[in-house]
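To begin, one chain is listed below as structure tokens, in the form predicted on its own.
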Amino acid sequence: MIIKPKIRSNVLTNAHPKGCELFVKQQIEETQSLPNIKGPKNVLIIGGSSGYGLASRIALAFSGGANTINVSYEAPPKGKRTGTAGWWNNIAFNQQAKALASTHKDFVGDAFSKAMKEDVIQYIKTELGTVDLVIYSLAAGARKDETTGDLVKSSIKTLGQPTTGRTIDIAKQRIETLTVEPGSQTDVDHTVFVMGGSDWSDWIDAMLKADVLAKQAKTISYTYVGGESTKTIYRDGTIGKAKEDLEQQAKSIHERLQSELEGEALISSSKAVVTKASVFIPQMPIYVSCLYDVMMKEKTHESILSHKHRLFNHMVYGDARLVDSEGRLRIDHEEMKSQTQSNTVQLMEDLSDDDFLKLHGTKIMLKDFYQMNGFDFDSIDYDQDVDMSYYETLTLN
């Protein structure tokens, strides 16, 4: 099978096995460069197939030598269809784990399901006894609502006013006005249900009551903040009132794992980067890819394996952490500097679409977006025919 790039709305619909081999072998090598990360033994990601969670599972197995366990929804390839680039990224994990002395194991399905709870925690109980470390990481369009049997669907939308804004169509290699309309309370209660805390409480609660949290327990959930130029779609729209249930949530997990584990549950404000989430986000494009030509020109740019790497090696279990008035760990504080920010939005106001789509951070970012799923990689030839025969033959523990 050849396997080109196929996009639809931003999205990669395929992925290439070898290519997404090496992405992972890259972070591994990378954190392998890293300090270790004296942390947490065994170690639960919700969402550990891609973006920051796939970034922390490699830091806190390769660095940390943590036992892991990750949950995440991706597909096999099948006829012509590829499988998803997180279903190669698990293969490429498991494959390069295995000489580590340490256990993984992964659970391919429905993370928001009660059935995929009580599957996990029973593999807890009897392989590991306990976890000390669960992170919630997980981005998804939609979810099962098991009370009723319906498909809740999640919504980018403004709140009281339409917005327009430039973003990138990256299959098209064009910069596209787009108007972004507000949502109605059903799309923000619809948003929250996906894409804010309760599910989170759900998992910490059900585990907390089958007694496989260890003692001094920690949970740690990413969230996104952001500038002015992503706010009003961002942080003040639908997806923002879903973020703000999460860290609410966040305070109440903390308070119950506290008074029974005097453990912790953490907000982490991560930095911009390229996930398969965040091109999906008008105007997020654009910032993301003057956002990186301005950190790259000041040295402070980070990859999203060392930025993770930096989190838990000097913020979960390290003693440098930057909060904020709410409770944040702000590892985003590079980002978020206030002349970073005023350039980065001179930057965006400045540029052309033909000399945005010539910058070095255009290029990046969307060096990135292809490697997510396995492609743009120099020494990859994507013309050679991939025996998908041999890749099917390789299946998870």
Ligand code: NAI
Second form
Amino acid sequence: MIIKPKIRSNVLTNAHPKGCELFVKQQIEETQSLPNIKGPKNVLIIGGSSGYGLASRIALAFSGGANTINVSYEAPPKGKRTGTAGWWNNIAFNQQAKALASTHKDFVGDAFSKAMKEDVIQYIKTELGTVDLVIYSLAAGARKDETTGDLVKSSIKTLGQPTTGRTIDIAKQRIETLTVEPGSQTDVDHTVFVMGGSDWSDWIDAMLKADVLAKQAKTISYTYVGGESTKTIYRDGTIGKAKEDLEQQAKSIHERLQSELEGEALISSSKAVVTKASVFIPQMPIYVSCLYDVMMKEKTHESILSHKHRLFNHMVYGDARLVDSEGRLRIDHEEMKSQTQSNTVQLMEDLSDDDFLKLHGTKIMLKDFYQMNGFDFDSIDYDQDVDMSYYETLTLN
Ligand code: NAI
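Counterpart to the form predicted on its own, namely the form predicted in complex with the named molecule:
Starting with the chain above, the whole complex follows.
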């Protein structure tokens, strides 16, 4: 099969297995060049096949020696379908983790479901006993409500007023002006149901009940705060309401973990990076490109891997926590520096559409976009046939 990128609405709909292998390998090599993390022994990552969850898994397994369990929603190859990037990332992670002394397990299916929680808990009971860290890193467009059977969809909308801004159509390599309409209360409720903290809370409750959390266990989830230029679409929009809910739920999860296990629940506000979830958000690719450009000039730009490595090494398990008035870990402090924010906003305002496409930060953003699905690696010849019969023999643990 010849595999070249296919894009619909800024979403890559296919993936290159060999490229994904390289993508995971590069993150492994990067974490191995960083200091070891004195972290958890057994980690459950919910949403560990791509983006921030995958980077967390790689950092903790390859720099921290942790055993990992990953729950993700991914599809294997079938007929003309290549399989999702997350599927190949899971395969690549498992292949490369064979060299480690630790054990790694993947569950592919719906993390929101009761059945998945039961399966994972059963595995922990029989194989690990307990876990000492639960990372909740889901980004989902929909969640099945098991009480009604309805599929509830999240949305990215503003609240109150519409907003108009520029975004990039990646397939057409064109800047477009886009208006995002305000959402309704139902949009808010649905987005909170999908992307808020109720499922995270359900996981922790089920794990507490089954006694599979270790003494002093921690759990963490990732929020985004952002600045003025992303406020209307993100923090003040439907997704922002879901993040407020996630942060509120963290407080009540924390109380339960504290009283039962002397554990803790943490929220980290993470930096804006290119993932399949973030490029989908209107205006975000423009912001991320300009931010990358500014942070590269300021020498504060971090890869997705190094950002998560630093989170665990310095803040979750280290003694250099930066905590804001809401109790959130601010690993995004470089992005949020007032000078960085004002330079980014200035660049967003000053650049013509043509100049935007030529910007170094845009080129890096686009490279990240393609590479997360295994494309745009210089060492891969994308005109070469990919022997899918070989890749289909590779299985998950
Ligand atoms: P991503 O799209 O790269 O990863 C999402 C993960 O969730 C994947 O592993 C996917 O398989 C899994 N998933 C989705 N639905 C599932 C389901 N029903 N069952 C099981 N697994 C499912 O997303 P990304 O960007 O890494 O986001 C992770 C978290 O980090 C989100 O909460 C996001 O809001 C947050 N965050 C992301 C930022 C960014 O710039 N990308 C910035 C700050 C926070």
